[in-house]
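Here's a solo chain for you in structure tokens, the form predicted on its own.
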Amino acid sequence: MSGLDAVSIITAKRDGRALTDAQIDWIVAGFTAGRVPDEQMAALLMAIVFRGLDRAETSRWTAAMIDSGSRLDFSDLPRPTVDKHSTGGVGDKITLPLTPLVAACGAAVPQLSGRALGHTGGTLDKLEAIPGWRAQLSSARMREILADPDVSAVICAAGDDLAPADKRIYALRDVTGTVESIPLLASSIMSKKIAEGTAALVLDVKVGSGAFLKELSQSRELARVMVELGADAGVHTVALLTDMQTPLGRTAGNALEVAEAVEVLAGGGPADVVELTLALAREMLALAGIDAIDPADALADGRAMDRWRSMIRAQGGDPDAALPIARHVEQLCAQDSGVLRRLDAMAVGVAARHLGAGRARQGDPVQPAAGIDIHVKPGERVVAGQPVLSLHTDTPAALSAACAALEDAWDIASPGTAVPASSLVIDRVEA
């Protein structure tokens, strides 16, 4: 068939032409199988960065990545399936309380999650702070847990056979300056989520300093494209645009965030974490057709906590085990009295990575106990000498880099200054 060679496909996109279904299928399959070399796929990815993909191309690109591996099917489960995906942020531990909460309300939640990279935290790294907990599950074990009426929720790593094309393409994008492309970002996220077999999906698309995309217009466009991809694949998808200018909650770091998530499941926890958990839970339950249950009740009466404990045990973890504690803690204190006007999410995320909570490169180790406690949030009063942040690490040599990252992380306004509260949920996008 004419045009089914790498050079023809590269030049077609370079010149602004739409790629055919056959061309997309051919090059994604060929690259995954090793028939198309890295340099040719890199050239195509750069052409896509500059020329883009239209809706039909993006949908086909996503389908080709799904078809490169296996697709899970949970349609025979007795409960409706629904999942959530976050584009990543600082202190974003929402998956931890959200997954058991939605399961406690009657859904099955097959949550495939990732690891920390750069300034953003990783759900799997957080849960691995719990002694015995395992991220790797076979498809058969995942199905068993989801079918168990006392659990019906799982948080685990994606298997190697789920959208393997995406793994190869993402690795190439990471080293060729081609990450920042809405169609490539959207297809990367949605190929894995669609392949995992959920019937419905809620997206949490972050906006602000600590988000991957800083501008509202970019985040709204990413949300729109992902919602369209879900619709094209038969997965009912809704997106919330949420604020990531300030870290979520009062912790950033693996064990610290697990402890905070447990506080939420116990009926407490920071107001912003509770608010976003409930907002996403209500969206997930609506998509699953479960309208009669208020997730706030399941938090208040202990059902969500019971489900958390069952979920942790099902993956080998001990929900009663003590979480690791860092050997070194250093406090950063306010120089002036007044009202905290700003706390930059990106700076906190970078500092947490320096402390050992995250990783600069795939495969780097993380420290379960490393991270940051946030004692003061924007809008709250602070007194000179009062701790604003506590830095936790097992490697005291990392403290200088973390402190440097936080040098301009916050501002204190004069006492009595009104700091306008920002809206946590900025917008909602659906097909």
Second form
Amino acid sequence: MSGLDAVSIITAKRDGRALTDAQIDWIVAGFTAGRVPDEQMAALLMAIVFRGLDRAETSRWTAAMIDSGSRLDFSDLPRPTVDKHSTGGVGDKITLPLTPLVAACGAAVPQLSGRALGHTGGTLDKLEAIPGWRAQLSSARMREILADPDVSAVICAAGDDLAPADKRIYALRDVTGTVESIPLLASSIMSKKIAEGTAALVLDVKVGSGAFLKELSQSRELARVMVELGADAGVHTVALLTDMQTPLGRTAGNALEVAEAVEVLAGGGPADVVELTLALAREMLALAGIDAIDPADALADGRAMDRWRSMIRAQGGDPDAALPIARHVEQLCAQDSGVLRRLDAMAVGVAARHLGAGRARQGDPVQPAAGIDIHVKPGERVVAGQPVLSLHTDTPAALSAACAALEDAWDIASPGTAVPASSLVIDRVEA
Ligand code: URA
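The structure above corresponds to the form predicted on its own; please give the structure of the form predicted together with uracil next.
Up next: the whole complex, starting with the chain shown before.
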């Protein structure tokens, strides 16, 4: 008998007391094993939303979730390992060019990625738009690819044994209004990243309408807690706070974003995608102790593109295959001439989901070709009648919901108005 019980743990947190290590270990393990029922874990999660967890509790909660499964270990690889995690946004295809770029500069990049949910896109859904590409890899195959000096980068789905407690707790949070809690968000993200076995980690914490947390102060706090969790677990962690008020780049949607990522790897692409890719690459390389190489050179001279091609092939994909094209495309045009003052990330993300690029519930299918082309970005001039967005879908019945989501998505200021450029990288947080 452990002498522990769920009701006393719930009431302790409800009354604002810190949980002990033993209480945290017991409840997380008990819930994962099915001994603690959903209603008791839901009550505890809601108590945590209101009362919070302090640093020691958050660290232990994270460790308990890691211990619920197995932890990968790549410390014997000849190259330093480093990964990046984004808290999710609209048009955020940065992982696609970043992973091969950082590998081309000398690091090994073990990226366990997720799928689209709600208004945010998912890296695995994007890559699955490439014919033949597979997201599921065994740990042995993952290690083989990371050890291959011509690849050393992998983007794949987490196995069932990686922080299984987080999978169960996250599913319960999703249906009990307990997602938006900083310690729960931070421990969920960091349990998977620490279990994945990377030695160093750069976090891209989004701020603005398309982010999980809209306010800068909340995003800053989330970044601080995650950086501390990394430090507590021996993973060198740095966070950048970056703007997600407007979509990144000029596309949102799976195949459309792959095409844009390939443009970046070819030395072109939208300036904001290039800027953020390079900012994150510099942070990752610094943490990996690789400072002799400028990632901008590896983008410009084709080394990152070569690495992309070998990375896609290593997972069964054909980097030369044509990407899927949607059956229907509809343009939304500017009503007035002037300067685009605002294009709302959340509205574009919701519309892309309606078109089929994302999913409302876990497990829903996505359309690889669905999404949105963004012809005009904030600060650019626009003429009445000119297309601002093109909506791509295989299901034209979805267009009305997408158009409704975009009703108030942009503003046009009168010609000549100066629209101040917002900076993409807002701040940097380290331990
Ligand atoms: N992504 C995660 O992995 N966990 C959360 O809690 C939210 C987003």
